[in-house]
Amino acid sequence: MKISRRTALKATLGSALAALPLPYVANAAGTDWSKLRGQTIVINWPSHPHFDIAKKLIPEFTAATGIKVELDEMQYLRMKDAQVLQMSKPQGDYDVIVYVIMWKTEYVQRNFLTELAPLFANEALAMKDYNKDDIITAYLEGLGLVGGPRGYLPGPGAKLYGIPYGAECSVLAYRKDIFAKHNLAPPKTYDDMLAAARKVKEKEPGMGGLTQRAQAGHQVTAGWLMHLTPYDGLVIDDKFEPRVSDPAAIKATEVYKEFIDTGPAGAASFDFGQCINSFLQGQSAMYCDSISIFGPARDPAKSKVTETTGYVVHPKAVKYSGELGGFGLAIPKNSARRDAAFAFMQWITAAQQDVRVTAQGGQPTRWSTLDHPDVKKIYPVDIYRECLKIANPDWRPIINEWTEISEKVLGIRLSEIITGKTPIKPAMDSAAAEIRTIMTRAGYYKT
């Protein structure tokens, strides 16, 4: 897709925050970006609640720096094809990309991304008060680092290629009124959560217990992963052998299917939007997925349960283990405007912008944001900190082959299971064999 750099940013963005005071200008922070004035950068990012809020700040970035911005905005699962196309060229149209955590290792191994450490070491470009250490540790490591253990975990060999933005962990939201009506305590364990799902399905006509993602492909795999590591299951082990038909994975799959069976009407085909809307519209008593629910749940234009939603940490099965995922910002290696792209990445993730986006319903990037009084007024900070403690950087294997495994193997076999087409054990045995074929083809096993 060819993007015209003559396309102006929509005027509505310019007027959206016209009445708000400008945040600190780059020069006021001790950084001279004057040589970058007049440049235009193109950013590929998702249609997503966090980014819908963040894009309102873009006119302020242009006012502060003189750098113009064009957005190529699309549904997030469509972004990868567009990004790979542009980053495979000698010079691409994208100067900043928003990537999903699953893509980071592949992008680095294909030599698509710019390493960020040299840019942060450049005194002419680095914001003096940026404070990279203030970025939530699990997010910076999980979304930003590539090259460590297993190729994607923090440790020896890991280098920084991205900055988390729109990062997330998992949380359980529940209907306080429905739980009180049926004398149910907020779930601490999977047994609690299963018992609540069964009772709600039995006692509340038209309401399901737990809403989940389950649409064939990426979505059903994402829904299943919510339960895999809490049961101490793995997709692959340290030797890259598939473990999806092990007893722990089978148990997690049985639990996932029961949640679908006791869930709201149509649950077996929900994508993420349908999943979250089922809870927000009062069709489900529980939601266990991304913390991106925090903003919509308190917005009366989107939610019917603004006064009745409670939160607890992702419950314990065999162990506590929560999601670590979401989005990050990176600079394609073939960008011709790397310096301006780096200026944008720093500015949009700086402390003041992070507070403003979070206070309007976005997802925080920094520890200091969680301490800000404006954020504490409207954000369940204490629960969020607890969720971060159990966020698992090895929630899924972030290897080059993950998209194929997620969408074409697990995304098909799990769909067959939850729709009743195939029993659990035979379907997961087939998935394990297919994963091993993929890993063999990719050369993971040394003879």
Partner chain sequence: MPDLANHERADDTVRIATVAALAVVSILPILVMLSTSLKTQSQIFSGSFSFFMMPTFENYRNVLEGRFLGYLGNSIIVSVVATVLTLVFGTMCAYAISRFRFAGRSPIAMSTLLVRTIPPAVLAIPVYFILTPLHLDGLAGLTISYIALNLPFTIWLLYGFIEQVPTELEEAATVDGCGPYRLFFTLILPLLKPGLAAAAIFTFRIAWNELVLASILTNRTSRTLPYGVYLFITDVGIDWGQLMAAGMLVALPPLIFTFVAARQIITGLTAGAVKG
Second form
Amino acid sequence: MKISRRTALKATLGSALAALPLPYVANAAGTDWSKLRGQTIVINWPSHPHFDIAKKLIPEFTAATGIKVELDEMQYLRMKDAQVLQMSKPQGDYDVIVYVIMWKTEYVQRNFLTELAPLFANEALAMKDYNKDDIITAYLEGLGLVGGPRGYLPGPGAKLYGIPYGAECSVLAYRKDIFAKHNLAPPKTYDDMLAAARKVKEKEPGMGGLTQRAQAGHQVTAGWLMHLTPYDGLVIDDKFEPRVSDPAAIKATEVYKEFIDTGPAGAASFDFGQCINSFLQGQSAMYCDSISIFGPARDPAKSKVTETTGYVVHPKAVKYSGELGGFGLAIPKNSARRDAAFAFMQWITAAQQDVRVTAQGGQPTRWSTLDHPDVKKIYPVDIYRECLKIANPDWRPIINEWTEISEKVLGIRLSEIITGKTPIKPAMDSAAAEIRTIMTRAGYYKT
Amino acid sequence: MPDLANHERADDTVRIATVAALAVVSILPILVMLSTSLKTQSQIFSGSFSFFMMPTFENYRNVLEGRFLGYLGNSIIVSVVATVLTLVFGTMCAYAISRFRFAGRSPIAMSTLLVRTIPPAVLAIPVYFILTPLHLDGLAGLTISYIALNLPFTIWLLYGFIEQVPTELEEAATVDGCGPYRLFFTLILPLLKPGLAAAAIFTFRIAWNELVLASILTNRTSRTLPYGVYLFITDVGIDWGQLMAAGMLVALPPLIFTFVAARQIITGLTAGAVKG
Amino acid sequence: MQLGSGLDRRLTPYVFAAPAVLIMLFGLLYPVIEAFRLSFYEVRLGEPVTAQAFRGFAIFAEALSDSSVRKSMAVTLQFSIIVVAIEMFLGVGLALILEKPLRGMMVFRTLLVLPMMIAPICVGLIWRYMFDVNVGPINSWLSVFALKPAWLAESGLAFFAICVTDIWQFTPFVFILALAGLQGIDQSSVEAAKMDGASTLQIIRYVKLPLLAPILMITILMRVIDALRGLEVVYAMTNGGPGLSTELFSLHIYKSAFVTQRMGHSAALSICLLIVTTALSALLLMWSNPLRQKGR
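Moving from the form predicted alone to the form predicted in complex with the partner chain:
So here's everything in the complex, that chain up top.
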């Protein structure tokens, strides 16, 4: 029985697997997962390139474990509403949620998530050779840990509530052909980037310099954050005082605004999709955002720049500081099928599945995946490792109030700035005052 | 009088031209949606828009692979039940207000006039707080909310129609020994057909299309179509083809409904059935 | 059925009114009272409403001093006045022009009704695509003039875009009601005016419009309220941006319920919206109360 399943599985997995050790399902059979057979878990799952690829593996999980999986797919920024509504009930719909990094602290503080350490300690549930240390450190800490310093950083008090999956850091993509045409070197610094953006805007009709996110709300904040920490700016400091109108933050905002002004047409309202498409469709010469561009940039169906895209590390302004973000998997406290949910979380993030998803254009979760020859063939692995080195866990303050600060304060003020309605300094002063109001209400300044 | 005839003909030409122009303005965006839903992604991103393409149903196939059929079923159930009950209850209430003088008539009438201004965004949060503990979140609670939301408008729309039905008819029927309920269902209701049809359109439209309450009250199994489409608006490169295909699927039933019912409604309206 | 007893007859109106009244009590009034209650508490979604969370009017005060709230109110007012005025003008004008039966009229009228039948979320999607800076048909057509406005990225243009969308969608609503009103006009007064040699414009001005007035008032009322209630179209088109330039108040309430999950704050805002809409409708009711009109 065991053998036949393994054989059958091997047959379906194809050549990508040939070089790998035995399928992990073998281990699954060795644990007590058999008790979970027949259960159906429901997962709140984002419509996102990485998860579109990962989704294809799920039938194999069901075949191997007998656990059925039902996906509730939606656009990723819609997920929070649905998750909060479900997790607020005595018993919710979801057994696994895919969450965005910035929700983690809020979810844990509201007592929505299951702590994972006890589950990993449970020998009947834990996969025998699930190597947690192999998970890319910055990702595991950045996405999984809550309760440490400042509430979201690794350190004393931090506990594991989630496993990174579809995590990402930032990279700079540029058009090799356009840069060569105008004698521009691949940008190493922000000055290089700005010079290139100006040159492209001036010399290439219909093309913008840097494409970035700018839609009012979450997106514009994310676009701005790309530049904030490289200029050594902060949203809030260690005393939780707002610092968005400090000189460093103002400088970063000026740079962000200039990139909008020298950017593609309509740049001031781009969401992430429009941002990345502008580069893929050849309307922008640079892209400085998530490494999730690696997959689509190689895909001729989505990209006109398959042959002309080059990558460098997110440039330095005052310092190197890259994004650390993306998704993680967690189990809601009110899930009725916690064990099966945990089985799924381990299986999908196990080394073998990770390689296969990455080899098809997904985003790697594990160090070992980056070493795999199939992945090296298609991924700029060396650049990726460099990007990971500068990924900053304090890229944004993932405090409880972050969504409100991001969407209602910065998301509005920055949008006003880039559309030219308000000068930078007064707008950021207002933003700082508004952040302080929120922090005061939340009780951060009590002595 | 040839002059007058000429004048009238010129008049007609102007009106036909007006109508044609308006019709084009009205349906052009819908045709844009239709044609986009039949295009491939590379056609859509080619930069210049055209109505012509080699139609592909790929987008529709992709959309229907998901849960859309289930959402469709939910939407049909909620909209039909809400429409039927709204019409029945609304007409009855309008009839009571129009034809009877009873204690509480004025408060009912006035408060109905006032509550029809309640925005769904106001209801969303309290409704979640009220219905979740009662386990009425889901289709039942959604239907109740839609009936409540639609009743005020329906009552006042039909009140207007009932007021135009001469009371002599009812008086004669009452003299003939017809009770108030039979009178209502056999005499009044048929006379209200145009009004009912119009009310049905508006009620159905709101129930079918509503998003705010649906987003709060439904889960993956009870979700209705508009929320389904809403969840389709992806951030990672708007897939306009798929999104428009999903939009078409949501828009199609009301569009068909309009084509089927419009004749009846417009005939009803133009036939002067409203007149007393 | 036989004529009932005296009691029966007195019960009749209550039997007729009861189902509608009960549903409205449960589905409208109760939630509004609950919203009032919630607006005094600092609670988050799913948390129990406890005495410790009671803040009284503090939440109202804080909400009303919020600059984004006031900005959103201003946007909403501007939006409602502009779109309703234009829709009334177009809708009534259309009804007057197209009142008389015309060959093929049925099809035309059906086509005019279509925009309002489609889900607002679809309307938002369609027009987001229409106005899309890169792939949208409008810019594709404008490229003839070498124009490429970033419709949804600039405050003024985005506001214009949502107005266009609303006018496109809801002019037929005004048209239908106005047409229904025109059909209800006693033709003899129109004929009499014609006999007296009145021009078409005079007939419209002195005969038809006065007779239409009640239904026009109701139409305006419905449209203003709808404009204040709507949020889906804008949500799909601009999500309120850029900045707050298209953040209609309903959208603001809905977004803040999820963004901050502070139910009291959101409830307080929704009570404010409710007061505005109710005041507006009360004002218009003084003009045109269906209870006080007999026939048309």
